[in-house]
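Starting off, we have a lone chain in the form predicted alone, written out as structure tokens.
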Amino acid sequence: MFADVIVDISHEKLDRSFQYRIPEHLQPKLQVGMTVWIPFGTANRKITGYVINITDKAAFDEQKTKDILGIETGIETIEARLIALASWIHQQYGSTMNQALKTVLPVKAKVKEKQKKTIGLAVSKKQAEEYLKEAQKKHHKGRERLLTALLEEKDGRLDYSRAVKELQVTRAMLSPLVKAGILRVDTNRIYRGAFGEMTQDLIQSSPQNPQIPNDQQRQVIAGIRQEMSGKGRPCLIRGVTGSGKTLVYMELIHKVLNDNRQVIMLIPEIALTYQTVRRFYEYFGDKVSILHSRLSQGERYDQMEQARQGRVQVMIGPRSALFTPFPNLGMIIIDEEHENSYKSETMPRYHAREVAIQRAKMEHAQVVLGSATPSVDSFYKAKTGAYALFHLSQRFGDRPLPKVEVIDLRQELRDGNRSMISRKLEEAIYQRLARKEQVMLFLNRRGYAGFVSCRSCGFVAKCPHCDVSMSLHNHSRLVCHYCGYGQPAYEKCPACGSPFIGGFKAGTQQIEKMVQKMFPQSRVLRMDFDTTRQKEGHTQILEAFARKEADILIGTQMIVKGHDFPDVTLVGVLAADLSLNDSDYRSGERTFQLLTQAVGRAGRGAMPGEAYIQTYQPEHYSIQSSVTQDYEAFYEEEITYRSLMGYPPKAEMLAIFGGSLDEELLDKGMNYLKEFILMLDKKRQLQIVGPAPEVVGKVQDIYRRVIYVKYRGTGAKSRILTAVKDRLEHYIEINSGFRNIAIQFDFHV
């Protein structure tokens, strides 16, 4: 047997591991993960590594490889357990062990140390008053300065630039003095901040209690404790929008730092605002980091230098924050576990609750999942027991759920209304903007204009390298949303030459000009993807919404996805299923808890809610609902149509992407793939959807097919559908018609 063993782990050494033979007294003992004592290089320094990978198979000449010492039995690091845990990811998902390093590890470079200098007096100020006379009268002008200005400093420090640049102090004149022992130099690692425009307001901020518990979240807080101190299962909180998770997370934390434990709580990005931040802030103080895409790489490298040396015991962020370095962690909270940002659309494909769950295993923490719209899946899971499942099913202070009312905007189209506002809708925004209380409008697009279509002949202006439509924006320029491609509007149909050529104008933009133009004297601000690309976007206007600069805030699903604003009373949803139209077996899944969100958002203060979704499609279960919050409703509609029709969690699937340049040898490997599984499925357990293309069919010039694996057996996906990945896997290792074929698998389940 032998081991890959990686010896330098912090930043691309990464791809380079070595070999070494496992003596046969350690084989019942070796794990991945674990640390080792290895011979390295010619002189067989005696050092350690870490075990990446164990086989049979020998990289090259056995004569030549050497053997591990032993194992390291002192304390288990960090390091170790997070490569344990890579090992799962790559046996789960299918990729490559390094992609899995790479994924658990995020270091793909080094990042230099932040470090300030200081100068200080090493002697008293009374013998420094002495030096300092002496300088004086031998006209050292530049020690009198320095001098000078240390005396003059309560603690008798000076910044070392600051000396450099207004004192002109050079390395000439300071040196004697160090050598002297009359002053010294320190340098001192800085931390990069996480919190950028955040930080001095953060810092005023003194750690506080937080709001008391109600009796129902109590009851609550206690189920997870006891939880906690038995069985241990993943617990969900399935809360009514308003209804106080946050503050249930926030006492669940506070019991966890008492035992001298970590936590990690993800959110999704797009809700890691300025406003939750600084509610955590506030209760745990400097105990709380965050992570994002938007920090640079060596903010990003100081946060998780931070947690690994204990300097910060929560850790709130993205799917990526799973990954935290801390010692001893005890628990990994997920808000908000139905959204589809939780799930990687790379190598590996993982889903962040099943790596949060397995992790979670591995270091003996708790894992709590809180949404008021559960995902299918979770929820499917909380009634068969193997999750806990616990309720809030009152807004926080008693406060009422808003008064939701659809809207059929078939009947506002035979009215003669071509707005995208519905006259009721109109209505309730005057009265309101009378009021001087806050709209939010929600529509699930972004962009001027959705496509641009031909009205004669029905062409419509698609990306040269992808196969989508292009977006209309602003300055007459199509723009494809998936590579970026971007070309001049069309003047006159390129197919027939009719000059009636233009955009579906449902976009954000769109919106806001009819409503600037409908409410000229309302203050609008707008919120999209195109809004929010500076560093610092998202913050700017959520803030100064929440200051009630702006009368209506219009958006995308950024909107809507655990903000908290009070004075926000209606909010209006313009094109409710356009999700519906997903090519997807989760699309009502995504439209009732999109629009549960959405509605959410209003009443939250003292003032009730009211909230208007304009439909197409009015009847569908998913709206019909949303409208009455009614959960369950929807689950029950829900779960059967899965049965009925084989999806997750009633079925398990199984699904084989494949993309490459050249589509004939795409469809080839691909077919081959499934005649494959059809050879594999001796007992006829398995239903194959495919060869197809994705709904995107090519990207960035990469055709994209896709093979669908099902099986409705109970606890199969860790027997046989693992066992078809893997033994796919072999094929496409040894046949090497796949070389130019990039194979990723993701399970559902």
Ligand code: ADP
Second form
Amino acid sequence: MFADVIVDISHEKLDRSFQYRIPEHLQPKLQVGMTVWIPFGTANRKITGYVINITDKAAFDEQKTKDILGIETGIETIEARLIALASWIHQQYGSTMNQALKTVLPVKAKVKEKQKKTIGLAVSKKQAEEYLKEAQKKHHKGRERLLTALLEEKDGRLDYSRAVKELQVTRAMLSPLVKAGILRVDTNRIYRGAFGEMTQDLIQSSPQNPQIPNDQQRQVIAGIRQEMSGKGRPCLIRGVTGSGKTLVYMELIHKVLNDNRQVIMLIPEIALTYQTVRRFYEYFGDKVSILHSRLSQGERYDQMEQARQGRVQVMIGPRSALFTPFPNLGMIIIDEEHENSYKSETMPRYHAREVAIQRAKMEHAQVVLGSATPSVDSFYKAKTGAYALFHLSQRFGDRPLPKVEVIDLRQELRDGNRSMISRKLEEAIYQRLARKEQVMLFLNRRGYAGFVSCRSCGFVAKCPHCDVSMSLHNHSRLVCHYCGYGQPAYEKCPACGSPFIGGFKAGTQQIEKMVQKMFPQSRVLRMDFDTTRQKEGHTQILEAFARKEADILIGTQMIVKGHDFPDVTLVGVLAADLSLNDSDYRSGERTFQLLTQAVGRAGRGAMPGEAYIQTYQPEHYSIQSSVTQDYEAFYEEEITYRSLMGYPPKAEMLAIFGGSLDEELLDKGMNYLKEFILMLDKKRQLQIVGPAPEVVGKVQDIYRRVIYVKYRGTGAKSRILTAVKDRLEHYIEINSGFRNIAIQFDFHV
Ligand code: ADP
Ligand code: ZN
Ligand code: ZN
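Mind pulling up the form predicted together with the ligand next to the form predicted alone we just looked at?
What follows is the entire complex, opening with the chain shown before.
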């Protein structure tokens, strides 16, 4: 047996592993992630390294392979734990070990430590005043300037470079004073802050009166504490919007910190706003830090370093914060656990929830998940006992949930209104403008990719085999992205004969124009991909809206996530079905989640809220249950559909993505893979769907295809699909035909 060992975990060196033989007596003990002693270089220096892979194949001449000397057992480093986690990710998601390592190990690029040089008084202020008088008498102008400035500082300390620049301090002037023991020059490492321009504001913000949990919140906190001291299953909190999940998190964190353990809290990047940070800062002070995509590499590295050293104990951030190197991790919280951004779209295609659960298992930490609209996967696990389930069913302070009304856009068309804003919504907007309240108009842009529907009757072109929407290709064919089924596009609606059948075209920009024309007096802000492209773009827009510099905010899903605008009393969803027609089996789930969140934006302040959901499919259960805000009703419908059609969580599903510049080669390769799976599946347990073009069939000249493999496992979770993936990886590796095809795997469990 052989082990691949890395000796330096800086980012550039991760590719560079060295192979060693594992002596027989170490073979039963050695595991990936362990620290080992090895002879290194021509002089065989004895150094330590980390095992990243164990194999029975020698990478080069066996005769020349050196032996591992021993296992370091004394210390289990944070790196070793993260490497073991990388190994799990590598096996689970089928990435290379190197991709997995780069995901989990903090960037140890060559960023220089930041240092700060200061000049300070080495004597008391009183003595310093004496020296100042003396300097004045002797007309030592330079000394006079410096001592005066130092005496003015509270801590008697000045930044060195500032002193040089502003006070013209020179070394010749300083050294006699230092020698005489009057002054000191110090160099300290400083850590780059994560809060940027917020810092000053945060430090000055006085701690608010701590909020006291109400009965429901207390029950949930107690319940989770009990689970922690018992089975320690992941805990799922389903709490309606505005029920105060944040306070529950903060109380839990507080208790974990008291046990000298640290906490990672994941939140979607978009929710990482000033409001959130401020609430945590007020509670935990500088024990809290944040990670976000706008930090420089150096700032990022410093956050990780501070976590390793225990200067920071609560790390808040998106997906990547999961790999914060805390020495004694006690809890991982995932807020808005249903969010798509927790799923990585690049290799390794991991899901933060699954990795969090794995890391927590390895480090004996607790996982807490929270959402108003939990993912169907998580809720299913909670229902079947794999997770513990908790409820927060009331908005804090008994604020009512908004009143919701569905508007049938088919009827609007019948009545001659062809615009995107129904008469009722128009009327409601007028009222708010008159009362100086605010309005949010939400255009659901997901699923924009060319589904076809009838504006007269709501008919949507669906695949007869997969029950997902088909999309229009080249204006002439409808194609299913699961199984590849295709048919000519319709010229008239097959259900009602109307000619108003086609793709949906309006975008946020058109809506903005229309709104401005309809309400010329109103001030309108638009938030979408275009207007938020520059740095801080979305913060600026949200803050302007919060300062009431606009009456109407128009936007895509970005506007519905977690923001608190007390003066918003009306939310209009312009076309709820857009996401319903996503060619994806989760489109019903996403629609329900988006609608619930959108509706939840209204009436968070003192005034009650109202929401209008415009749609061509008013009878769909995702829309119906978002009106009543009834998660359980939605879940029951959805799980029945998943069960009927054989989709996760009622079945396991492996997606195999193929990409190539050569379309013919790609089709051939994908068909070979399908044949190979059929051959593996001797017992006919698997259902193979496709190959089919992906939703976006061609990106930058690269053709894309996908095969889905489904397994309707019963009872205990199977590893059948993992085995299929392993065999496919091997097959691809040894077949040169796949050299020009990029294959990626993705599990839906
Ligand atoms: P959620 O995240 O569940 O949507 P939040 O945590 O944002 O809800 O809470 C909603 C509002 O209620 C916030 O303004 C919060 O400050 C307030 N709140 C929640 N719980 C309490 C409490 N126990 N005491 C005082 N205010 C609370
Ligand atoms: Zn029709
Ligand atoms: Zn199909």
